[in-house]
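Have a look below at one chain only, the form predicted on its own, in C-alpha cells format.
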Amino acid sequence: MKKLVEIKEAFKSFNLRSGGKKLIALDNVSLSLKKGETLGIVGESGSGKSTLGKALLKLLQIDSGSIFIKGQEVSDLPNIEFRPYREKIQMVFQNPATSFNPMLTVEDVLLDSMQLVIELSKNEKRLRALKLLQDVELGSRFLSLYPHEMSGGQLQRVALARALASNPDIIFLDEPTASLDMSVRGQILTMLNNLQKNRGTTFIIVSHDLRVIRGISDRVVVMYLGQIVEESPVEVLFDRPLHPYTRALISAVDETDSDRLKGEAISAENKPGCKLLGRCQYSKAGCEEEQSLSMVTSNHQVRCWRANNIPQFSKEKLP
C-alpha cells in the first residue's frame, strides 16, 4: 500500500536559555504511515511526541530531514504552498476547553473550519456542520451552544468534528482523552474506531495512557528523548516489548513492579551512547556506544543491542 506520510531523519532542536546548550526534541526520526492506519505514539513528557505532530502540521520547522505527504516533500514549502496540505492534516489538542474561542458557538466554529472547502455553498456548509455533529454523536441543539455550556467530553467531540470538517486524510490527536474521566474515555475511543471504519481517516494518536494506545492503535512507536526506541504492531509490542524503556512504561501500570527505570529523563546535547544509560537496570559494557534502530523481525524494530538477551517480559504486567 502506498505511504500516505513518510518522515525521514527529522531533526529539531531548541536553544536553552542557560549555558548556550540545545534541547534535542527530534533526533533523526524516521517513520511512515499508510491510509486508514492508526499509529500510536507513547513516551514520557519531553520525548518529542507533540513536536513530531507540530512538525507534520508545519506548526514548526524542522532543522533538517524531510517530510513527504502523498509522495510530495513538504518540509521546505512556504506556508502559502503548504495550505492545500493543511486542509488534509488536522489536529485535536489535549485540552479542548482552551482550544475554542469562548465567543463563538459550535456552528461558528464548524463553519470557520470549512473556509478551505470552497466547493460548498454557505447553506451546504450548515448542513455539513449538522452532519458532523451527528458523526460525533451530538444532536443539532449543540450548534447554538458556547464552549462554557458543554462538558469536557462534549467539547472533545466538537473538537473532533472541527478536525473532520475539511474531510482530512490525517488527524493528529494529542492526548485526546487526558482530561476526561474513564467512562467518557471509552466512549471517545469507540467513536474514533467507528469514524475510522466509516471514513477511512488516518489517525496519529499521542497518549500517556497505554490502555488508550492498545485499544485504538494498529501500530505503536515508542519515543524517548527525541528518538524512536521501538516500533511494531500493537499486539506484538504488548506481547513482547523488547526495549527496556518500553518494558518500564508497561510496568509503570503496577507501582510495585521491579522492572522500572532509575531517576528521571535528562536530555543532553550530543550525549554519547544509549540515551537510557544510567536509568536502565540491564545496561552493560557496550551500551556506551551509539545504538541504532534495528529490525528484530520483519515488523518489529528496536534501538537496543541487548534486546534479545533481556529476560522474557511477564504478560501479567500488561495493562
Second form
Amino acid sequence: MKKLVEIKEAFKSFNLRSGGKKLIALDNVSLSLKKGETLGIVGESGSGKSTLGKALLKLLQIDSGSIFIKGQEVSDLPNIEFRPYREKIQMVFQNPATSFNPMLTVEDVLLDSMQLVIELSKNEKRLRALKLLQDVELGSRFLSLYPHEMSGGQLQRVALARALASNPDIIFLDEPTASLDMSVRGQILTMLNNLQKNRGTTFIIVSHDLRVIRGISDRVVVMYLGQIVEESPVEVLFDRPLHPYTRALISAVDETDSDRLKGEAISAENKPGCKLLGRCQYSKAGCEEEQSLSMVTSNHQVRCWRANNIPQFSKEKLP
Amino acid sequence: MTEYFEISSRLNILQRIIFRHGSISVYSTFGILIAIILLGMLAPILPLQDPIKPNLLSKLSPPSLEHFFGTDHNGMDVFSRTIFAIRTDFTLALSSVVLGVLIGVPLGAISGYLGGWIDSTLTRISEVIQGFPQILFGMAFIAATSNSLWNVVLVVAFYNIPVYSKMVRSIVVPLKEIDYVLAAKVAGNKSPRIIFFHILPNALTPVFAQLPLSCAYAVQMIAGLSFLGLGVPIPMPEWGSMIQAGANYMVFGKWWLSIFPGLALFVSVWLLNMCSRMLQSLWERRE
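What's the form predicted together with its partner chain like, now that we've got the form predicted on its own?
Below is the whole assembly, all chains and molecules, this chain first.
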C-alpha cells in the first residue's frame, strides 16, 4: 500500500534560555503511515509527541530531516506553497477551552475551516456544516452557539467536526480526551472509531493514557525524550512490550508497578547512548553506547541494548 | 473568590461594573460625564451669551446674576466660554485619540504577530517617541508648521500611536500561540485574516478601557499646549488658553478668570480617569 505520510530522520531542538543549552524535542524520528491506519503515540510530557504533530502540520519548522505527504516533500516548502496541503491534514487540539475563538459561533468556525474547499458555494458549505455536526452527534441548534455556551465534551466534538470539514486524509489528535471527564472520554473514543470506519481517515492520536491508545490504535509508537524507543502493532506492544520504558508505562496502568522507573526524565542532552540510563533497573555496562532502532520481528522495532535479555514481561491484570 | 467570579460572570457589562464599584459611584461618574458631553453638544441652542463677543464696557466684572462666572479681560462671558470649551476640548481630544487608535492598533497587531525585525523596529520607534517629551515635540512641531486645530490633533494623536500599538502588541504576542489561532492557521487562513479576523477582536477590550484615559490625557495635553499659546487659536473658547489668560489677573484678585475653566478641566479629566478605571476592571476579570 502507498505511504500517505513519511517522516525521515526529523530533528528539532529548542534553545533553552539558560546557558545556551538545547532541548532536543525530536531526535531523528522516522515513521510512516498508511491510508486508513490509526497510529498511537505514547510518551510522557516533553517526549516530543506534540512537537511531532506540529512539525507535520508545519506549525513549526524542523531543523533537519524530511516530511513527505503523498510522496511530496513538504518540510522545505514555504508557507504559501504548503497551503494546498493544509486541506489534507488537520488537527484536534488538547484543550477545548482554548482551541475555539471566543468571538465566533460554531457555524463561523466550521465555515472558516472550509475556506480551502473552493468547489462549494456558501450555501453548500452551510449544509455541510450541518452534516458535520450530525456526524459528531450534535444537533443543528449548536450552529449558533458560542464556545462558552458548550461543555468540554461538546466542544471536542465540534473540534472534530472542524477537523473533518475540509475532508482531510489525516487528522492529528493531540490528547483529544485528556481534559474531558471519564464518562465523556468513552463517547468520544467510540465516535472516533466510527468516524474512522466510515470515512477511512488516517488518525495520528497522541496520548499518555494507554487505555485510549489501546482502544483505538492499530499501531503504536512509544516516545521517550524525543526518540522513538519502541514501535509495533498494538496487540504485540501490549502483549510483549520489550523496552523497559514501555513496560514501565504498562505496569503503571495496572498498578502492579513491577517495572517501575527510578527518578524523573533527565533533560535531553545529546548523549549517544540509551536515554533511560540511570532510571532503568536492567541497565548494564554497554548501555551508554550509541544505539539505533532495531528490528525484533518484521513489524516490531525497539531501541534497547538488552531487549532480548531481560525477564519476560509479567502481565497479570491488564485494563 | 471563585464564587465572586462566578457571580460577576453572569452579569451584563453595566451590572458587572456596578458589582465591583458600587452603584452610586458608577451612576454619578457616567451620569455627570454624559451630562457634560450633552452640555457641550447642546451649547449653541442653549440660552447662553455669545462666547466670543467682547464687551469693553464690562471687562473683568466679578461673578453676578448676569455673568455667572464673571467676565474676562475682553469682557467675554466666562460661563458661556467654559461651556463652549467643552466642545473644543472634547472634539479635539476624541479625534486625536481615535486617530491614534486607528493607526496604533493595526500597527501593534502586525508587529506582535509577525515578530522578527518588523517587531523590533516598530518597538524601538515607539520607545523613541515615548522617550521624547511631548510638550517639547508639540512646541517644535507647531512652531515649524502653524498654530491650527489640525496640528494640535496631529501632535496628540502621534503620541497615542505607541500607547495603543504597544498595548495591542502585548496582547497579540501570547494570543498568536493560542490553540484557536493555530487552528485558524491549520484551516488555511492567511496571515492578514488571522491577525484582523481571529486575533484582533479578542484584543480590543483593554483598548476600550484605555480610551477614556487617553481622552483625559489628550484634554490635558491640548489645554497644556494652549496654555503655552501653541494650541487653539484665540479667541476660540478653550480651557487651557482661558486659564493662561486668567493667570495674569490672578495676582490682582480677579480669580474667576482661571478658576472656573480650571475646575471644568479638573472635573472632566477626573471623570474620564474614573471611567477608564471602571472599564479596566472588566478586563482584569476576563482571564
